[in-house]
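One chain follows as structure tokens, the form predicted on its own.
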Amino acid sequence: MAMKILITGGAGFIGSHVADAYLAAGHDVVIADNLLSGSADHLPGDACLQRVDIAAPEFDLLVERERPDVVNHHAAQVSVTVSARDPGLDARINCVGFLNVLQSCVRHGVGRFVMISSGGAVYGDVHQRPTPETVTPQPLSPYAIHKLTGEHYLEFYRREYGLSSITLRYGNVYGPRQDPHGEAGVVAIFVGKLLRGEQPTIFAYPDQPAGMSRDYVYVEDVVRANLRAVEGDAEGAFNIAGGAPVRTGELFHAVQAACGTTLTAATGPARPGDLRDSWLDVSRAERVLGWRPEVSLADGLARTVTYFRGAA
């Protein structure tokens, strides 16, 4: 059944891909982004942008006017390192921004709220790996504070509201239209600096020098999970990520063949916030929404690579 689907930062990475994916299953999109860290040419012609900040005012009257079915919840701060550097940055657009969200879908009778979460950085440097959702939270930044504290309020407004809601927590996306110049997003940081001829950076602890690890999904395997999200009823939260943990150093070598270059990386100290070790448990995904990641980490890297080589 077609439906009308606002999605919130729609005209960023994974926004734009989600959106690409809603309306060619039929569905009819509007896009709500203040375009600071988003792109209009990311976005199908046939996708209604509207420039506007969700902890603005005006975004309560765009909800007022679209009344949409579904909203799609992809706007926030995603940055460890800048939530560390500036909590109340990230306060201001996952915790005030994301209430305004919450309180005019309730408004306004939305009927179904998909919120993104962070499985990469939510439950902290747990032993439990691979992790699943049972798992106790023990957040380790302000970003992931600021996403669980978020989950928390979606639970209250689905028990006072009643509002329908799914919780993606994804592990570390990665792919076509990604910045290759922000802080977050190591594999676009790589592929960008290797094929411009520069040398990245493995941020690691003195105990871990192969770097960090991460549970990497290929963007397409994300999309098919927010196409699940909206077609059932599904409640609670979900880990989407690719199932597997990828060291930064082993990372970086599968970019550089990706890239086909001989450029090393030079190391550094890990980050403010910088979990050591993150792994995600996909079964639940796979059981109850049939989800499961499907493209692996050398096919992905490959169709990355070939994305930013056509950009340049």
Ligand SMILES: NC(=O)c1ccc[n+]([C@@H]2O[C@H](COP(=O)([O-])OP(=O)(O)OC[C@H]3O[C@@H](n4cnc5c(N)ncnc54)[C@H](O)[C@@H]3O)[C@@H](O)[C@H]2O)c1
Given for the second form:
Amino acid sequence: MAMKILITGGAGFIGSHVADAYLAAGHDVVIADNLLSGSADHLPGDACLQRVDIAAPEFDLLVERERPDVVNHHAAQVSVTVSARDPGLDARINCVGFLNVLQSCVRHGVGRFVMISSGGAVYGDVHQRPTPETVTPQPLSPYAIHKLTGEHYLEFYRREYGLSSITLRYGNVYGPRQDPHGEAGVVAIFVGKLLRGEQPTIFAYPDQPAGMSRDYVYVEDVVRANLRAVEGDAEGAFNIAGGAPVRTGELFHAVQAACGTTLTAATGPARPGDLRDSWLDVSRAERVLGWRPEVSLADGLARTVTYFRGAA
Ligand SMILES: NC(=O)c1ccc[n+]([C@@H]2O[C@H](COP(=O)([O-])OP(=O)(O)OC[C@H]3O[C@@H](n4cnc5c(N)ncnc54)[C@H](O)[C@@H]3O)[C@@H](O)[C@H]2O)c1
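For comparison with the form predicted on its own, kindly provide the form predicted together with the named molecule.
Up next: the whole complex, starting with the chain shown before.
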């Protein structure tokens, strides 16, 4: 059934791919984005972009006018490092902005809400790996604290107002359109630097010389999870990740191979808020949503490098 879907942050890396997929599935798509880190160049021609801050009163006017069936919430301050430097900035977007979005949903009869959280951040350095959704999160950065706070608010809105919602806790997403100059997104940063002939840096803790481990997932797999999220009425949190841990050093070698270069990487100290290890259990998504990651790291990296070569 075709729906009207409002995507916050739909001009960003992941949100723009989700917009493409919703449009291809026949849905009507409205994008709300203030272009803080997104770009209008990412958008398909038939998506309608509204330049608005999710924390501003104008956002409510947009929801009142458009009356979407579904709100898919990708807009966020996305950098753990920035959140550690400026927790207030992160809270303004990821908490206050988020609440502004939820209030508008309730006021204007939105039927379903898709919240994007971070499995790579909210669990912290828990010992249970792969980490299932049932583990008690131990968020270590303001970014993670605010994402988790958002999840708690969703529970409140479900109980208080009956807002149907699902939370997708992403692993480390990578692929075309990711910002190679950002503070987050190690794959894009490595690929961007190697293609420009520059030396990337692997941030590592002294007792983990091969780098921290992360659970990488290709953006196309993430997009399929967003399609499943609006097709059914599953509630609660779902890990959406590749389901395997990869150390930054290993990732660097895979990117090096995909770029066909012998340039090496420097090493630098871990940054504030950096998790040591992340590996997510994706079996709940498989059981309930019928979703599993399908694109291997090698294939995903090859496609990402092809994109960045074309974009250079
Ligand atoms: N990239 C990852 O690996 C990853 C992992 C876990 C979770 N996430 C989450 O996925 C979502 C999308 O991240 P991304 O990697 O595509 O980053 P991105 O920076 O490309 O996308 C974020 C989008 O939100 C927009 N935005 C920011 N503040 C806004 C505001 N106040 N009002 C309106 N729009 C605003 C930006 O302009 C941008 O288009 C975020 O919620 C992020 O926290 C990403």
